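In the form predicted alone, a lone chain appears below as structure tokens.
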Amino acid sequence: MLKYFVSRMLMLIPMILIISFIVFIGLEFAPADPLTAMISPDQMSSMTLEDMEAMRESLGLNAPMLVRYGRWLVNLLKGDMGFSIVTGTPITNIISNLLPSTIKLTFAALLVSTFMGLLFGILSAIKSNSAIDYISSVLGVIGISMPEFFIGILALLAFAIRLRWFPAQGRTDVGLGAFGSIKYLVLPACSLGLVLAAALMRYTRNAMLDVLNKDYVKTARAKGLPEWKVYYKHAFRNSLMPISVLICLRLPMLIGGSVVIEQVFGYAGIGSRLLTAINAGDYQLVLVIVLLLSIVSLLASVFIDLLTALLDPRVRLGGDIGGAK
């Protein structure tokens, strides 16, 4: 397992390099002066054109593209991401301030979707062809069909504006405890997680029903095992691997969906800052955030492979599904 883990992590290196090169090319074609991404706007306002040209030469901006890419990559590895063209704030500070809130929102949505999806999916499988199953199937189709922003708008109208149970906009941790700040997270997390919950519910139901028709489940029932043990030990545990892969596979989609949800709820995170940077033409910040989100998606993909290998040894051993002859 350790050898498989190391090999998968080593494969990330060329992928990240390729992504960083594509991001750098995007920066090259962006209609912005690369010098503005390296010095603060305050310093630039006191410089003449001759000073800027001399600095451009001293910084190597007139060097070939591959040379400049190498320097940019080294600075990026050192944590020097440059400055925001609009605000003059170091991008490192922007990322460090906003990334934790997006991570909190994403994992809260993942917890909500996992709990709701597994709960209703298992109930639908156990009570197959019952009223619970039919209602869950209808809700699942509705949840999959509606985009996150529409669910967010409905949540705002119902629970924030009409019922006033939760705040409609904003995010704050200042002066509030852990439970006090949760109220700003409930509506965005639920709106973002409902789509995944609907898909997970349908997938869990189908996986459970498929396992319940297996011969070893029928044998377990014939031995007189309690129904709860049959459902948990034989049905749910044997359908856990594809369900776990689906949950991890949706993690990058949750990160992408947070871009829209953060904008709907005015939630200060990486997603809303990305849209603001795009509208303002802050290309350096846009490309750094895109690179960061791409790396997170790669890490999620590797985590899926590792989880699959952990649950199924044939993956990491390169075994044949049909078994050895």
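What we label the rigid core is the largest C-alpha set whose atoms superpose within 1.5 Å from one form to the other. None of the values given here were measured: they were computed from a predicted structure. Residue numbers count along the first chain shown, from 1. What changes on going to the form predicted together with the partner chain:
Shown are candidates S191, M201, I270, A125; the hinge separating the rigid parts that shift between the two forms corresponds to I270.
Of the two rigid parts of this chain, the smaller turns against the larger by 9 degrees between the two forms, per C-alpha superposition.
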Given for the second form:
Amino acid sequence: MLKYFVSRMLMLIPMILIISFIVFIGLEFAPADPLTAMISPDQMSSMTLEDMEAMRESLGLNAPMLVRYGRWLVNLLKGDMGFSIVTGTPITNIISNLLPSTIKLTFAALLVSTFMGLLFGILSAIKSNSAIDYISSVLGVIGISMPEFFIGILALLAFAIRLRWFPAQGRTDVGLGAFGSIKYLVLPACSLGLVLAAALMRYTRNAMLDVLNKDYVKTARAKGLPEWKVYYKHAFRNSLMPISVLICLRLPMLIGGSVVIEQVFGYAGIGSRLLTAINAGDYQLVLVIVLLLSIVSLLASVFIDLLTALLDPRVRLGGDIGGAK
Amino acid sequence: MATALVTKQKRIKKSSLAKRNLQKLLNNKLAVLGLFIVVTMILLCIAAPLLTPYDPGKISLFERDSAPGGEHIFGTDKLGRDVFARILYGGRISILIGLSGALGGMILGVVIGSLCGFFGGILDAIFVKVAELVSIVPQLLLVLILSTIIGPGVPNLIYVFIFTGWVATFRLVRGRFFSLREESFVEACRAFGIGSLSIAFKHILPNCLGPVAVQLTLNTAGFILQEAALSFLGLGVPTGVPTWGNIMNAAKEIITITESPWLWIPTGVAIALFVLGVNFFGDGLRDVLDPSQL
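Any chance you could show the form predicted together with the partner chain after that form predicted alone?
Zooming out: every chain and molecule, the one shown earlier first.
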């Protein structure tokens, strides 16, 4: 298990390096002076052209690209991400204020969709061809066919504006405490999670039906196990592998979707900041946000991978990893 | 009567796999319904000039924000443009973007996937890594960056979709190739002295096309949804061009959501309906082509 864990973690490093290098190249080609992104605007305004040139030399902006990439990376790791070229605020501040809200939103959406998707997927597999199966199949295919923002707008209109159950403009959750922030989170998280829930439900149903037709399920039944034990221990546990693969594949879509949903609900997260930055041409900020969101989705999928591995005795007991895949 | 039956049976026996599959597809009610929705909507969009006398871009300031009914079936928007006309003309562009993006991505994915799957080696290793990278960066973000770098516009959006959409097809085709290239019919081809490229594209590839077709429907649906999301954010197609996403763009303001629902509800329903049709058809196609994965 430890060996598997370590190897998965080690594999992350080259991936993150490559993504950060691509982002760095993007920065290089962005039509903006890197100097403005590296020093604070107050300092900038009091400088002459010669000062700037000297600054450039001392900051190493005239060094070869790979050297600059190395320095940029070291700075990133130290938490110094430079300055937004439009507002002049340090990017680290922007990120540390907004990234937690977005992670909270995405995580809530992931929880909602996993719970609903697994529940209805399993129910419709167990009671296949029953009313619940048909209803959830139809709802599932409608769910994956609706644009996320359309679901969001409909939810906003119905539950926030007409019924007034939730605030219409879910600003942020800063300083509201755990319970105060939940009501701002419910609608965005549910609308974001609904699409994934629908996809997951369809997939879980198929994976469960697949396993339920296997011989070992027949054996389990034949030896007189209670039905719930057959479903839980034999069918569900074995269909978990393909399900977690699907969740990993869909995670980047969930994080991308959070950008859209934050816009619909006016939720103050990193996604809505990203849009403002794009519209303002704030390349430094845009690329750093993209880098961070990609790393978040990478980490999250490794996490889910490890969680699945924990449930798989072949991996947990230190067996051959290649065989388990 | 009896002879008719015999000839009918003979015909069934003689019929090719493709014909049998077509028959199976036509027996699948949901697939037929999906195909019907898709074809009808495409025809409606093509026949837009016959169905509405209005120009989707024509601004008429006397008829701003009028509710549905009367001359305008779905009312007009803030600039007095007819919403029904905009949905029809917008559908042309949205469907064009979705279909051509998916087709382009499919071709790219099939070519790279077959080459990698057949030859393996360093080429394969490189593209597997590239595919992994493309799929780890959230696709919407990738599209966002690319469209900010190369600028908005219909062709640019299609290029971006092609660039991000080949991965799934690539994985499918590569995976199938890996198992198929060990089959004995490939050995037989080699024994006959058929060239490698010919074996890859003429003999192995046709065996992979079923899942590829299903993937094509998935991608078309996905791209239409993504175009809508991007244009809704104001980052997809320039606002002057009517697309489904651009029409929905107005629904960013609460006042539009509550006061003029005719602006966004019919458009949202149009998107959902078309994607639903594509998904129904895709599901049916999968059931027909791959009975094991029911």
